[in-house]
Structures are given as C-alpha cells and as structure tokens.
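Presented as structure tokens, the chain that follows is alone, the form predicted alone.
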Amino acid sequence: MDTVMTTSPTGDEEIYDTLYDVRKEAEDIGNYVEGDPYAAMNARRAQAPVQRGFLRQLLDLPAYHRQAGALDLPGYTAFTFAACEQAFRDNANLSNAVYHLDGSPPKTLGILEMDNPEHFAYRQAVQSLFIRPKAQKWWRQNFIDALVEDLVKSLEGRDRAELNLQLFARVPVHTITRGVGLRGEDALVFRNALVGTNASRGGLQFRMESHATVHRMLMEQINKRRAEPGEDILSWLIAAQINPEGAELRPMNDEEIITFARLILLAGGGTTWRQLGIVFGALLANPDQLEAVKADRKLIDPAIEESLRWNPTNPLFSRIAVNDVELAGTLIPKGAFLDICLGAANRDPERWENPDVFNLHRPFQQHLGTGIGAHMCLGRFVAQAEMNVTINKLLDYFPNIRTDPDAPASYITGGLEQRGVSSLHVLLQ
C-alpha cells in the first residue's frame, strides 16, 4: 500500500497542542476532574459492591454524565471487580442503549450502542481485521512499523523531548488515519473535526460543522475505495458482509460504513495515545521496572497490561437496565442507570495484592481495562502492537532515557471517562 504522505507526521503543527491537551479536552467536554479520583473510588468500593447514586454523586463531584438524560433517571454504581464483571457480561438485562437518552438517532455509534444479536452480527463482519495475528502482521507492515521508526528517529540529536505531544499522540492518529487513506495534514483536519463532534466548545453549530466535515471526508475516501479497492480499513468495510437479526447476508451501506469508520477512528486515535503516556510514565516513575524492560523486552506487554489495570484511560462505562436485575445483592430496577466503575474494580484488593501500585511483575489476572465479554475492546490487539513497537523503538534509540528533573512533573489528569498524562518530559541522552 502506498504510504507516501503530503505532510510528515513529525511536523510541528500547532494543532497537536490543541488536540492532545488532556486537561483542556476534558474542560471542553465539561467533565474535568481535579486531582486523582482513585482514593475516593477505593473508599466507596470498601462500603458496598453496588450503591445507589451516580458515580459523580457518590464521589461528591459536580454533576455531569456522558449520556445525556441519565441524571433524570435513578442511578446506581458498581465498584467491586465481581459486580463490574457481572455488569459487563449481562447483555440481556443491562443494555448499551444508554447512548440515545438525549433523543439522538440510533446507529450513530455503531457496535458501541448495540446489544446482541445485532451487536454480534455487525462486530463479526469486521472482527477478523483486528485479531492478534492481523495486528502483528497486516497492521504493523502497512502502518505501524515505518511510522514509529520515522517518529522516533526524528528525535535523534535532541537532548530532551516531550513524549506526549512529540511521539505518543502521533502514533495512533497517523496509524488509524493512514488506515483509511488520509494523509499528513488531512489526518489532523479530520481528527480535529472528529473530536469536535463531541466537544461543548463552539456550541451546536460547531458540532454540526464538525459532523459535516467528518462525513464529507469519509465519503470522499469511500467513493475512491469503491472505484479502486486497496489494503485499507474502508476497502475492508466495503467488502464486509452482515446479516443483522437473521436477515440475508448483505454489504454494509455507506452510512453503516461511515458509522463503523467513525467509531474506529475516534477510539483508535484517542485511547492508545493516552495509554502510551500512562504506561511509559509509570515505567519512568519506577526505574527498576524500566531497567527490567530494557533487559527483557518481553516485559513490555506485561507492562502494558498492568497499566490498563492500574490506570485505564476509560475508568467509567455505563448501562441502562432493561429488566429488573440483581447485582451483587442489590436490585437494579428496570429503567435505572448503572455506572460501571472499572477503575475501582481494577484496584479491588479482593483480587489483587497492593492494587494501587504499578507492578509489571505481578501475576496476570484478567482486568477490565479493555472491557470484558461481548463488548471487549475491538481494537485492543492493534493498540497493544502500537504501544509495544513504540516503547521498543524508544529504548532502541535512547537506552538512557529518563525523566527530565528540570521540567514540569507528569501527572494523570482528565475526566472520569478519559484520562491521560499531562505531559511527559524526558532526557534522551
């Protein structure tokens, strides 16, 4: 596949500062949380597995909910690992229809908003594009390896770097947008519009203009791929067959392809960037573990998994009860709203010893950092490949990399729905 770009991803475009400021992003959305919420989450988990009230209410935070209309319904929150795992797995009683409480039309978020059997039918159509062997071969060969090499190599000759903006933000956005055929500057224009579809900044008019830009740019690429298929995500979606609700197999229409592509681009360009900062920041803060990774690169994947347990980028998801359901001894009535606090679940001392500590050497147990059950993250193996290649390449080029003691200290910030590092200043030499 041709990967020649009109603008290099190593450029100094100011839009990176706008798109990848974690705190400002949360402030624009309206869900910014001051400080580290984990102590309060832990204290709540110790009181009861499931409690009446939305997570923010229980943590004494300003009212906000990602799902518009939720605060008008009865709210509950699950805190323990057992309760949260049960909630994630119970697709019969706890529904993803939460995304349309504001009256927005269905099918705008694709599989994220679907329940089985519809969810299975659509997910099955693209699942093979994201399996581990595909991530390790097709994604790496076509998009990840050369991009990461160029980005890390561009830091050569420097004494210092800010990895959050100069590297980590760039790997996933250019990987995923290359995957749909966008190049260079167009990738940043698209990402800005995509983020704008969910932002409060600029109001309704801005969001409508952002939606229009996303739709136009994707339709341009879909039309190109229909005329001339290639080795890319859109060509794959165009060729995919679905049979929702037992209907006969058929191709997806343009709007279904746009919905799928939009979800892949939104998630793929956001969560991986934040998790990269979290895992590498944790390694820098624990020099003994960083040295262990340098000596044995097979420890990179355990470090990534531990970061997903310790500080996932999305520590809160939600469901709506479509039937009365008992969860860890608490009745969740039909029509009630459930916040699933996977951040608290991932630090449940009933499951992990000393869970507030990042420790890549701890024996692996399944966490909830990428979900579990039917809605486990579709792109997790691609994200893992991006993170593994990036960390490996950083250590190849800069074996003495360490925290810059003269720069602002890094900390994890954002909202309860999306978290990442404030910055990550390092000495390279």
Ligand code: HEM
Contents of the next structure:
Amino acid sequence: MDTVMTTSPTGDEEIYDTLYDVRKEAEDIGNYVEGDPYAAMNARRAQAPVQRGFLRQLLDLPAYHRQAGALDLPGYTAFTFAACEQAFRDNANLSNAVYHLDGSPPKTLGILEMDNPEHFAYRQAVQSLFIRPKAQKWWRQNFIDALVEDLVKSLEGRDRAELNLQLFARVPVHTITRGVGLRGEDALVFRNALVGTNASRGGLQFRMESHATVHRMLMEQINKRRAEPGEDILSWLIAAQINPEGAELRPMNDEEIITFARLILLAGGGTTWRQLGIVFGALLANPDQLEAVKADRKLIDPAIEESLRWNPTNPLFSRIAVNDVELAGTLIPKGAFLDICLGAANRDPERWENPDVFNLHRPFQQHLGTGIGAHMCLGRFVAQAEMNVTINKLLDYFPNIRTDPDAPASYITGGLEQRGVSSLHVLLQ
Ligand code: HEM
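What's the form predicted together with the ligand like, now that we've got the form predicted alone?
Whole complex next, starting from this chain.
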C-alpha cells in the first residue's frame, strides 16, 4: 500500500514542496496569522462599519502591510458588506495606485494598479478572453480538461493522496503557463521566478534576477507566437487592439503584452490553488454536502461560490484615497489608506444567515470574494472552470473519496492576504 504519489505527469515533483506551502509562504512574507482570524474580524465589524487603523492593528496583530509605504500613512479599515462594496465600486475616490507607494515604477501589475480611463481601455481590450463562455469552452478545451484528466488519472491505483500538493497546486499553474506556451519544467522555473519577483526573501538582487528570467522567458514565447500564432493567450494578446491614449486602436507592444501576461500568471496561479483546497476541504469536512455534490454535480458551482464567500483566499485588499471621501459615515481623508476587509464583509449577518457556516445550499447573494466593481476579478470564470473540472474529475475517478482519518488534520492557514489549507489528506478508494 502506498502513502503518496511519487511521480507526476507534469514531471516537476520536488519544486512544489518549497513553492506551495501556505504557512511557510506567510511566515517568509511576514504576514502569518496564528489561528482563525474570523472571530476577531466579526467582533470588529460589529463595532462600526469603518474604523480608524489598519486591519492588522485593529486585530492586534504584529505590524505588516503588503503595500510597502502604507504604514507611513493614516490607515482605515472597512468591515461591513455595504462599506466594502462601496469602497470597491468607488474607484474615482479610492484608487488602485496602492501598489507603488514606495516609489517603485508603476505598471508592473498592469490593470490591477491602474485607474480610469487607462484601466478601462486596457481591461476592455482583453475582457473577451475571460468571459464565461470563453472560460467554459476555449480555456477548457485548450488547457484545462486534458491537464486535469492526466493529473487525476495519475492518482489511479493509489489508496491515499495529499491533494493540496499532488493535485490542486498543479492545476492553475499549469493551466496558465500552458496558456502562454510553457510546458513542464519550464513552467515551474517560470512560476518560481514569477513568485521571486515579489518575494521578501533573497533581497533586491534576487528580485531583479527573477524579473529578468520572467521577461526573457515571456519574450521568447512572444517571438515564437509572432512568427506562428496559435491557440494560446500570447497569440491572443498579440492580436488584441487597445486605445489607452484615446486615439486610434493599436496593437499592444511587447512590454504591454509582458505586463499583462505576468499579471494573469501572478493573479491566477496561487489564488486558484488555494481556493481549490478551501472548497474541497469544506466539502470533506461536511460529508452531507459532499454526498449532495456527488449526487448532483450542478452543486459544484454553488459550493465554489460559497467557499469564496465563507473563506476567500484573499480576505484583504486595499485602496488609497485620492480625494476626501465619506464611507459609511466615516470621512476618509485624501492621502489616507483604506484596508477593505472583504472577509468580514462576506460574513455580514445583515446579508447572510449563520454566516460563519459553510452551506452550499444557501440562496446565492453576491459576495466580495472575487471583488466587485471595475477591478472585479478578470479571471473568475477561468478559476471557476478549473475548480469545477478538477472536483468533477476527482468525483468521477474516486466516488468514495473522503478524509484520511490517520493523517494530519487539515486547517486553513496563512496571512490575511493569502489563505489556504495546510494539507488535504484523503482516502481515495
Ligand atoms: C479563486 C481564484 C481567484 C480569486 C479568489 C481572485 C480574486 C481576485 C480579486 C478579489 C480581485 C480584485 C482585486 C482588486 O479589486 O483590487 C482580482 C483581480 C484580478 N484577477 Fe483574480 N482571483 C482568482 C483567480 C484569477 C485567475 C484564474 C485569473 C487569471 C486567469 C485572475 C486574474 C485577475 C486579474 C487580471 C485581476 C485584475 C483585474 C483588474 O484590476 O481589473 N484571477 N482577483
């Protein structure tokens, strides 16, 4: 009887252990939070919709902010659904230019750090690659279905598996890196470098080397696709037309394509991996709901949505006030920083009954797990397709799948930005 899978069809076994450890990632970054922060977030939300102070200060956690330079500014935090929704939607006053407060050059994160009208011009140009029908057909046919089939099939004959590393970590990174034309070992070298561009470890030199690797590998692929376009994301971006200057439509230049591809890779890899662990972990912990999903696969999407409400992988995003703005009765002065605690908003009892409970049968109400407004997650239908196909395939191959009672128990861990499961040990047969 084996304990874990030792080979993978993607041929890149050992890199996962170091790259895909939620807790270690948070400890390295410096934002690790011991235990479940939701009780403290709920208690804060009950006090006032918007409060003075950064989220971590208000939760009595050690000082840290994802955005360098933020802690030098006055901080506020929004907690209720209404306040967080308003903050996400009010991009005119609450700007996404939070990512380069430290003076680093803008545009390394592309549309995520842009405001209108520039944001609209770029997002509009790429939107049609990410609409629901495109995710469910083009993305599935070209990248997702075959990959997931191979990965799940490779578990056949095993008694047990640790799904978080052996399956879930691989699906998004390979979907996206295949999408830009990279395969196998190259994909992980690329992902490693991509994570390195933002890493706290290794210092400036490491970040610069990582940037150079990402740039070089993407440039090689762009040159290939310019010579011979195919069914892939880069060929599609090469053909896209934009007009950010408000003038005639024009194709994107190499730097614009690289920036955009890098954002898709960065935003789409870790998030979907972590959320997949959270949703499947919730199903395993609630066997009645797992049985319901096995019997009716149409319940997979509601389970995914419920996981994004109940435990979104990123419960915190931020904005900077570019004007004085009133938010749920509190004045946020121009120049102040706003933490949007969407995790607390997603458990607002004004909007959901028993909000702390994972219940895929609850009537759907829009949550903030993938944001809302102009910057609402561009890749959410792709993420949904990846998660849906993976869960479906797992249940097809392993209808008796259940928690392994002899292995370490799974729990949700990480920081306030990147949360995911510690591990997910299952019995397959
Ligand atoms: C379950 C997985 C995912 C979650 C929870 C998630 C969450 C989010 C959230 C909350 C935002 C809004 C950020 C803000 O308002 O500042 C966002 C933006 C974005 N996401 Fe996702 N995401 C996921 C998967 C993906 C995937 C698979 C892709 C790409 C294929 C992607 C691409 C993007 C992009 C490009 C943006 C920036 C959009 C803009 O600024 O207009 N995401 N995501």
